[in-house]
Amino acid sequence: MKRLLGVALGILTAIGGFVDIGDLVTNAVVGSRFGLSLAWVVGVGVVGICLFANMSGRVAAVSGRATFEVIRERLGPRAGLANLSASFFINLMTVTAEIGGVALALQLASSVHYLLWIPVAAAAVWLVIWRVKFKIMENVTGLLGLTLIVFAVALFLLKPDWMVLAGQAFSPSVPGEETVSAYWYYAIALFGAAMTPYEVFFFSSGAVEEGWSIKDLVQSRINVLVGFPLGGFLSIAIAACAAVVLLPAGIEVTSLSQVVLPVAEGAGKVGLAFVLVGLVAATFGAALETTLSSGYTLAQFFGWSWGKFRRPAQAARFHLAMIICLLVGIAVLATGVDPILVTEYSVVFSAIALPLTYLPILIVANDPQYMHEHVNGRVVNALAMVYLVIILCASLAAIPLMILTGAGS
């Protein structure tokens, strides 16, 4: 019964825990734009992601080294230092974001400007970091993600044309008012966002954090095979209701409080006042992996002491790493600079990014030095090697797709 608990309530925090303010935002500005039809990007992205996820998971757990000690020891420093450099610029992006979505939620539900809600933000984070279990704060934070559920509830009291919807999904073609180029940069977008690679940091280090051994296989798969497939629903969600609101309106999402606008006009103050401590419970769950994450790869690279289980006196440079990363991303926010903004392209960057990282977890996965019987089957691996000609699509077209539309504007 306990692991049969244990499986449940992974499978929950990892629905709760996969939309953040880059699903968010991402798949309301498509929604919006595009109506259904970049739907497939997701289902290709949440592919990915129980793949990636899933390789780091068996790796962490067969050979018990997280994502950034692997890296250095396989591919050695100087190539790792590009890795780390690269990924460490992203999750900085990302972390900045995800703190600036918080204070944009709580500016939602209280009325007071974000820019007085980010020092409060960034502080919190902080505190939980600190002195919350790690169990706790994963749990807890992807339990109360959950109540974005209210989307798809939203979707279905709105009462949509589901053909129209079913058609835009199954049958995709670029809006007439819409440009390829436009199309397949929102496409980069969405698939970067739905494969950021601060999950997989924490996902690999939180196995290590919490003691995975090779028992625990089965339930991490469990996990992941189910509970990232219903968050990629849950975004999907998000979109259609994007699509069935703002799409027929002309309005383009730029702004929090346009996301949950579908929200409140299908489901009222009641779905308003779930999809708040939604949005405030995602934000803030992805701002406590963001930050872990930025410990976690400089402590695992450098060979420092590193853990949430230890004080910051037993890991004085990790926990100082997370505090320097949350002052820079104060620092910006208080520049003024739009946090939706920092959002769109912190996701666009991820995809760039995401190849430094996805080459090296598939290489120790097939190397039975860290892995003896553990290593990917045939079908693992040529699903695997059909991603890595993806990722490399993606990452390499995205800089001219971002130039030539002017980063989808």
Given for the second form:
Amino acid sequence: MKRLLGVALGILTAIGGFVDIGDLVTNAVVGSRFGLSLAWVVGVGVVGICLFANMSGRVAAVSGRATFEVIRERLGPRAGLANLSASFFINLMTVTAEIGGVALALQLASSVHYLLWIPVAAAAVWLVIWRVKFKIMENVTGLLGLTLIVFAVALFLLKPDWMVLAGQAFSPSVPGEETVSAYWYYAIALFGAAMTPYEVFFFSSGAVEEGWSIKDLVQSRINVLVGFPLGGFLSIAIAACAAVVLLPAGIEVTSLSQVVLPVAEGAGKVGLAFVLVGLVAATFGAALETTLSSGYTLAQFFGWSWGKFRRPAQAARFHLAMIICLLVGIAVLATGVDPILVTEYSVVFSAIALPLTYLPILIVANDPQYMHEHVNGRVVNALAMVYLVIILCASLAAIPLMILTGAGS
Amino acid sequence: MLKRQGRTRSGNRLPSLAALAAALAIAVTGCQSDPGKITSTVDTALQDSSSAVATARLALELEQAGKLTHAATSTALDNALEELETSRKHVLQLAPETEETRAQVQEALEALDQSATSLTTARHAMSSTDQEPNRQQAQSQLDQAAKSLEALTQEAHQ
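Alternate state requested, the form predicted in complex with its partner chain (shown: the form predicted on its own):
First the chain shown before, then all remaining chains and molecules of the complex.
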């Protein structure tokens, strides 16, 4: 019974923890401009993240070490540094976007300007990382993030024409007023949002924090294979709400305040209350994860003592690195740069850096020295190779499309 | 000797860099007055402003229907006004050279000013304690602004 509850809790936190500011903004932008014609990308992204998160969790459970530590040891400092540079830069951008997201969500709830909420949000992130236990931190934010299911509820209450939505999703085409290059630019952004590298690093480092072993592999697999696809379903619900309310009204999403309007229309103030709790929880949870991921990647590359399971004094450099990342995030946001813009760029840069993140994981997951009999099977490897091709294409096409479309404008 | 060579090389580079900077400046200012660029900037500004006004209309409607809180409505209106101001700034930076493009920019600016006024009225309606201006007045001004923007956008596409 206790094990079953553990599995259920793991799934629920995986669903709630799947959506972050990148998913929220990109899905709403895409829904308001392309309807559901890019829903297939969410499907492709979810399968990809399931594949690599599962691989990375397995590496951690079997070797007892986080993926990044193994990558540096297995591939050497140069390849490790390339992996670190790409992942850390994206992490830092995502930390900035998530803190901005928390501040924007709090502005929506209070009407106090978001710039005033930024130091509060960053201090709260630091305090939670400093004081709260890993398990509690992960479960509370994941479960509160589940309130975003209100997007799916609101969609039903809006009584859309389901045939039209299904038509957009299953026979995708570029809407008349949009260009083909903008369509593919947003396809890459959605793919980057679904496969953000920090999710994999957090998953594998979290496995070490929680002391996973081979016997936990089944539970980890269920969490990933059930939780992430349901999280993907939530992403599609966000896009569908925007497609039903914002697209016909001629509203192109450029701010978080527009993302909640369909929920208010469908589910009123009660729905709005749920969505605001969900927005704060999802962005705050992701701010915690990305801040920790920044510390994890640096500490694991340089061989510092790391982990929340250690007292902060025993992992001083790990904690100091996270504080510096938070301060950099605050400094960037204090310039007045739009957090939504930072989010939009972070998901595209995330797509650009994907090969540097996922290729090393695939190599390590195939090394019998670390994985013994738990190396990837043929089917997983075949699927991973297909994904490496997709990732490479997305990575190569991202910058030319960004220039061609003026960053999707 | 090496130092002198370095100085000579950087000395040779300076005029090239200055020429490059000048070419870039000409290209940038040239772009600002290029008729195609003007039409595209005006078109984008009108579309973005239409989206901002539509957001404000929807937010106000939902607030009047008791579906949206005061804080969320105010935030949506603030964001819409910021979006509109950005569009207006882009149009103001244009340097039209012909009669036709000057008229195009002027018309766009008038529509954007009307939209900014209607959004300001909506914000005042949200914060007023004496119902002056009230939400209906704000809604009607927003409707007018939306019509002007739509007419201009259609005209530009013909």
